[in-house]
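In the form predicted on its own, a lone chain appears below as structure tokens.
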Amino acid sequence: MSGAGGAGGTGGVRPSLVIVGAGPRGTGLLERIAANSAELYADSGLDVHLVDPYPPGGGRIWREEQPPLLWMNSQAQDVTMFTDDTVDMAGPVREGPTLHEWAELDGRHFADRQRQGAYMRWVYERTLAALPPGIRVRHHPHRAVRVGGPREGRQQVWLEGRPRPLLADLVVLALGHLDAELDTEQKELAAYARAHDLVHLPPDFTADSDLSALPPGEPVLVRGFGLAFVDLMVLLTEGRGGRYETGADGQLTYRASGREPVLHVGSRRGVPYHSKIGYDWTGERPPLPRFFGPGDVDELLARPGGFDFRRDVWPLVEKELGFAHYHRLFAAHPERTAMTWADFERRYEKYTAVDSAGGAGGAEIRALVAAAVPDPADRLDLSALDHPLDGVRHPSYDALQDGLRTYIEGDLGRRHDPAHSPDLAVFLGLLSVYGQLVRLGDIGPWWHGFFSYLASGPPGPRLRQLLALSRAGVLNFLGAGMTVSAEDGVFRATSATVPGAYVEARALVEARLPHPTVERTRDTLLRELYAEGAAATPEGLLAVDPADGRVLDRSGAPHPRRFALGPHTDARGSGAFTRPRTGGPAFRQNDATARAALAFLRDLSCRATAA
């Protein structure tokens, strides 16, 4: 313990709070403790212990010690760690600079992760300076391996390599993204690789992967086309000495170093995530939420039999996104519509039934849209967006390369052309919907994948690099519905897009993040917590009280002294960072947990003083 004295727990010991995880969520919680302490904790003493083997601020994922080639996936103007008056919270607003304001960058710039790590370190240091003198913080560069203690008494947090635990009146698990034990398929692939001297890299955080086992010039199967793949692509090309040249026509050409492997990439969809939108919003914003707001969430939560996402929630989401799309189309491009907005809105609003296909408003809305929007290219088809290669077939992988390059070039053109600004309106709709869905808890993995695919894709320059790598033959597309088998001493990939064809390789990379359930996480603390009775959702997330983040047991009772925040919980929020002036669900959660913790510790201190 870092000192004693002052009013506090039993026997005159200072109250103690242990935060496991010193990355963005742990830092964000500490910032809210600083912001709320004047109201809720006065001048009382408190020891805060931050437990994390990585540096406070960035933690593991956003640490400064990363290759400079790796970028943030958001523009610098869209990254902030500070609250504003759009956040619905009880605590005070404490404004601060966004990443681009702090780093004095162009707001449209995609900063590298080293710069983001430096920003996070600065936020952490600023937060320490904002704490009152009675609150002291100590960082423990260790892993927390176990939490014990009675429900009504002090907790013990055991650290790796330390013989005695930290004692805590409260514990907050801000664990961030976690590693996972291999699932059944991954175990089988790994065993096959060992038996046949192959290379198998399971799901991992790409910056932490050992890529040296992938030899130059050799084919590598890559399963996954999201952001983990983009990092892999960068590290195996520019990271191995390759470079890009820009021609007079603006097109990139990749100059290989000769040290690159040959990547063959596919996935369920068979295409990369959609490019980030490359223009700014102008004019009137769609008034959101409209068809999926707090009242709709209240109604879903109040249903005695619960709710099903695809049956009860998705139709509302689909209608909300459609409203955002058509509001923008009518406002910015009225020449591409065939009726007045007032008429369209009135009719769109009244169609609320769900047809057998699960669409909001069903046939009536489809008929309305067909009458109001003559060009099918101006209509929103979320199913087609989610399955862009459905029904697409190519006679060979060579033919597929041209087809996929055309698709990606089209996506880049559209996402950088304000003539398609309804796409940006849908993006705003997705942000609004995400903020509402946080209250529903664990809604399964499909929505998060769909959101990331549409709204959290790579910067445009990354897709231009991908096209250059494809033209250079360093990267090849496999198509949709990719499957991998291990036979004849190699890995073999097939896809639905090129029937009957396959690609073989002696190396397979699973280019996606681990999916750590409470049963499969490599984090022993979380796994033991679950084994001892903490509740989990069907998807394996730790169940917490949505009001303040207290960990729930399997009877639904909240633990009075244990909280959890972040992606390992069913109140995961919108990620570590948020866009300024978008409500910030993670900020709201951090504030609620900080206030609950301070109130508990204040009352504990008062009782001890009275005794």
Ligand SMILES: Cc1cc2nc3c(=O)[nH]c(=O)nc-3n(C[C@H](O)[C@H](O)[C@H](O)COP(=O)(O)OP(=O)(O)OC[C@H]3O[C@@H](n4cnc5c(N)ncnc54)[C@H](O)[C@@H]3O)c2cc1C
Second form
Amino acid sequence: MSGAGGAGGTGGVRPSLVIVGAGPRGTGLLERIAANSAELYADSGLDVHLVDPYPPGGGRIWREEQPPLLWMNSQAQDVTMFTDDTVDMAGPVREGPTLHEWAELDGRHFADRQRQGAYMRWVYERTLAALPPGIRVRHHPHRAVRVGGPREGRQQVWLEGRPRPLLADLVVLALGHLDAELDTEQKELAAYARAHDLVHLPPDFTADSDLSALPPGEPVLVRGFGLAFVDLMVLLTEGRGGRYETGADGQLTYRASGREPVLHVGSRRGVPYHSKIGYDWTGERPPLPRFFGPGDVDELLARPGGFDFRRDVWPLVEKELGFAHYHRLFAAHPERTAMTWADFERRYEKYTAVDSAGGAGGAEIRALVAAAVPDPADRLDLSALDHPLDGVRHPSYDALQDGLRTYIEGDLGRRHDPAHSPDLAVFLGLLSVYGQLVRLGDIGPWWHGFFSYLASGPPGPRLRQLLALSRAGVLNFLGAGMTVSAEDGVFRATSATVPGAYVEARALVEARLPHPTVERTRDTLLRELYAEGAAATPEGLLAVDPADGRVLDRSGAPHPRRFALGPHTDARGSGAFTRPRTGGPAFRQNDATARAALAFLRDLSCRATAA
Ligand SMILES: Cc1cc2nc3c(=O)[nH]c(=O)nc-3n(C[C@H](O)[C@H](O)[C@H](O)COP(=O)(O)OP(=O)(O)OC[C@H]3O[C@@H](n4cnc5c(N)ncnc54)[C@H](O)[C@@H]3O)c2cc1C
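What would the structure be for the form predicted in complex with the ligand, given that what you showed me was the form predicted on its own?
All chains and molecules follow, beginning with the one already shown.
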């Protein structure tokens, strides 16, 4: 316990708040409880029970006990757990150091996850110290398996291996990233693997996967080219004793340990996520939001028939990203344009981003861009970016290897060259759009994948390692439109990029994070909550009240005593840590939930005292 004594309570019993999940969201909520308690909770006593089998602060994903080879995917200067005056919230700002300030790192450094875990632990301890004496916190290193209790009364939170539940006046579920039961395809592949003595690793958190089943020198099919793939690549190469040498020309050479398997990787797009951009912004920023701001979101939310993402939202997003791109191109490289910015902007503003046929990317805008931007490489084509290997064909897998290395080298070069700073403007546009989309709730998985592919790819050094592994033959590319079948006692992969060819292996790794829904999560607590009437979105996210995070039932009524925050809800905020001075929707949500919880508990105490 931290803190001391404190009178008050419900009929002599101290009020109690149970927070399930003590990762970044649970910790961020506690920070907001500390910040708001002076105003809202004064001297009343409160017991806060933090339930998580993993250490509070980092929780499961950021626990300090994990291989130091795994890096964060954010630069240290882009990670903060502290609010600033850009956050639109009712509670007070409590400033504190970003990861790079706290760890005294170069701001552009990609810290390892252990280090982030240490930062999170420090944030947690600092938060405990900032709580008023009447608020005591206790960590229970257990899994919570069920929440029960009447709607209007005290809740019970049952912990694994504990005979009696924790009693709670309020419960907050900050459950975060969850494991999922296998879907039909994964079940079939797993059954085939069992029957034929093959290895099948389904979607998982790579740091938690048992990779020892992948033998040295044996081919392994890998499906997925995002961040889970990068973790897998690192653990199976450097993690097995390989190392990199840097040549006089700066190029990396991989020195194998001999314990690596031979990876064959492909995906729908067939290419890795775009490299992180390797230079800083200079000069005037595009004035965002411009074509997709709060007013547009209000208008979409007010539509009586609802909205369709592709039809109603995407054209606005496309116009916004185009605006960011061309604003920068005209400002930084007027010599690469054939019109004044004033003329371009006037016409761009006027034209709609919807074709007469209803598709995004309006014909008038395309014609305007063609006239104003002579070099096609300077035009923004989101569809081409999303399908980089469309129409690309190679006669053999050997030919594809050279082709893809050239593609990745091109991407690395471009993303580290400020001459292409409109790319960075689009990145700023993506962040702005993300902030707006949060208010629309569940918009389906496509946008999140697209955002990650463009804005949340690997650090440049990881792609240089990937190229070295490719040159060393430890990693081979399969191409786009990858399919996997289980036949003739093996797994067989094909792709659209090398028609007619295939690669066989006795091992298949699904290199992507689990995608749980409220029905398919392995978390019994959440599954049961759903079975008992909590509402969910079509994507399988728990529906919460956007105002304060209260869990909604299927009639839309908020549960008075249950809240939920984080990626398993439809008010996910950004899926990442907050960057300083960006308004942080997650901070706003944490603050609103903390204030609603404190106000409820205060009223409860007052009622009990009056009675
Ligand atoms: C592998 C990975 C890498 C990432 N890398 C980055 C990055 O580099 N940069 C970035 O900005 N973002 C990154 N993110 C995203 C971001 O960090 C996460 O969104 C963040 O961890 C979310 O915090 P959270 O507390 O909501 O969820 P989590 O971190 O998942 O924490 C939830 C906690 O709840 C606990 N829990 C769940 N169910 C129960 C239960 N029933 N009983 C008790 N405890 C329970 C879990 O043990 C866990 O500790 C990454 C996410 C993942 C999965």
